[in-house]
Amino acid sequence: MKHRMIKAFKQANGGLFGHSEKADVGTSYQEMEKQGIALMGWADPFMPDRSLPAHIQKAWKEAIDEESSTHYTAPVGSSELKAVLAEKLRTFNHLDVIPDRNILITPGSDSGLYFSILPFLEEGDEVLIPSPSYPNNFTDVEIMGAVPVPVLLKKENGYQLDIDAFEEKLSDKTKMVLLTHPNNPTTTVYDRKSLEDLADFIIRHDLILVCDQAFEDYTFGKEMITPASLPGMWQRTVTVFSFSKGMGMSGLRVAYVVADDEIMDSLYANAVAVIGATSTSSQRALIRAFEDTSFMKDFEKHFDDRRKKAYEIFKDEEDLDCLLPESGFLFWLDVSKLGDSSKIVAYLLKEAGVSVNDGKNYGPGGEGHLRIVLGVYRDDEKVYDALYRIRDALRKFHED
């Protein structure tokens, strides 16, 4: 009956009948771990080691023991958690929000991203996406029958936004700009000029912006600007936030969406039909997390050390090219001088015992690159050992 499916699902590869290049599709990635492969392709902090601080673990266990833990909270989320988030949004993101009018709690940022895009797109609409970018940006748009339009980011200007390139891609079908900020996979923190130019472009052409800020927490001295906070952008921006990257709580499955109440009213109306209610006990644990966020300083120290070490290892290699990562715990490595990135990914799996992501999965501009996740494992030395194995294997690689 697959012929009855819509195009986006009909063409999708879930790994049951053939190999899937995506680490988060199927079960093959988990099988690699059992074989001793270093898993550096899954953006889950310290995976598979412990990431949950003791005080949050205690709060989560206590929440599970409460009678309410097996019951729904409202599909739009816990009012108590939203009140805590409103304060974070005010101090960190410079957004003054009303908790029960501007915040929607979702079971993970992927569902939040999908739900944020869904209200605005119809068949044939076009969405401008800086590329390379998070794969779901392209996939979600295609599932909705709309058309993702990549806007190429260039290494020579630090992967910052080029508004002339946006103007060239604009058409009478353009409805939205879909932005991952900081960028995944390049780690770029878009600067004030990029974002102010983008805001002007969006306002002039009456577009909507959906902005995924999953990697906002660690930018190592770079100014982190929330586009919705810029003049004229609050009414036309939907922002998706995550606890998975900055707090290392991927398994709790909690995220949140923030928007003007005119947009949020429609999201509230359809939340139960599309995403359902988020885990009651997980939301309780997150409230406790915000009472003491000091553990994030330890996370930041690990990620800062690792990005510097990775850059040191690869920067002087003759056939490789890279920039010092600007955010999070990813590393974007240009291997195009060596050959096809898909072949190199397979080679590293066999010769170095390391699994990394093929840049081709991140859209145009991603080919010839590897995305290496530096955030895995608690032990820094385990990460460094894998990076040295990658470097040594690449020194010997020759494309057939």
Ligand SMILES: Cc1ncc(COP(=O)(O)O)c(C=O)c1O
Second form
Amino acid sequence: MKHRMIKAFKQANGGLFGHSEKADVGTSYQEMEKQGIALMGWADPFMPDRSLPAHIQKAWKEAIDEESSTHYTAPVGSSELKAVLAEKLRTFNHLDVIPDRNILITPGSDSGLYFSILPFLEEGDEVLIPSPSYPNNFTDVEIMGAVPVPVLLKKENGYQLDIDAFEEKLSDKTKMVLLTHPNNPTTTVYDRKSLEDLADFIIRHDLILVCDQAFEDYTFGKEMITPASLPGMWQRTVTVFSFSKGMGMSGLRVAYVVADDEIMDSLYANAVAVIGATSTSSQRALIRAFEDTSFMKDFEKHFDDRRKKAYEIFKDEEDLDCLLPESGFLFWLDVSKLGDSSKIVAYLLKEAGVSVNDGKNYGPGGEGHLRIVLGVYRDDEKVYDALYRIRDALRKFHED
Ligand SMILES: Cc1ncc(COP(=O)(O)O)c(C=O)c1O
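May I ask for the structure of the form predicted in complex with the ligand now, the form predicted alone having been displayed?
Below: every chain and molecule of the assembly, starting with the one above.
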């Protein structure tokens, strides 16, 4: 029945009939795990080792024992959790919100991101997306029948935003800017100039900003600015947050979306139809997580050490190019001098026993690059060992 599908689904390959090495498609990843391949393409802290701190694990178990956990919370989320989050939004993001008006709890931020974009797009609308960036930015927009318009990021200016490039791509169909901040895969933390220029551009052209801050927690001293906190941006920004990357709670499936009353009223009205309620026990565990967030210091230390080490390992390689990661636990490696990135990904799987992501998955500008996830495994040495294997294999790579 493919012929009855919309274009975005018709052209999608889920791994059943065609080979797919995309980390998040089909079952290829499970197969690789069985073969003992080092999985460095799965952005999930300490995977496959334990990430959840003991006090949260305990709270989660206790929540499961509570009889009321077998029932739904309101589809818009637990008020108690939202009150906790309002405090975090005030201190970390400089946003003053009313918990039961401006926060929506979602089952993960992938669905949160999709739902944040959904109210605004009609067939043919154009969305400006700095590229390379998170693949779902492009996919979500296409599923909605709208048109993703990549705005190329350049290594020469540290992958920061160039507003002239945005102006060039603007048309009378442009409705939205979709920003992943900090960016996945380049790790860029957009600086004040980039974001103030972007805010000015968005306000001047009466656009919406959807900003995904899944990687906001670790920026290693670089200022993390939440665009919704900039003058004039609160009413026209939907911000998406996650607990998966910064707190290692990907398996709990809880995230949240923040917006002003007018946007949120529409999201609340349709939340049950599109995303449904989020796990009751997971939301309860999250409330307890915020009672003690000291474990995040330990996460930060691991990720900081790893980004410096990865940069050390690759920076002087003749045929490679990279920047010191600015956030989180990803590494963006330019292999364009060596050849085609898809061939290199396949080669590393065989030669180094390591699975990394092909930069092509991240949109225009991603080709010729690899995304390596430094956040996997508890043991730093295991990560370093895999990085050395990648480096040594790349030294021997020749495209046929
Ligand atoms: C930029 C970005 N946003 C959102 C997500 C989704 O995370 P989750 O649905 O676990 O909150 C990811 C996961 O890889 C991501 O990289």
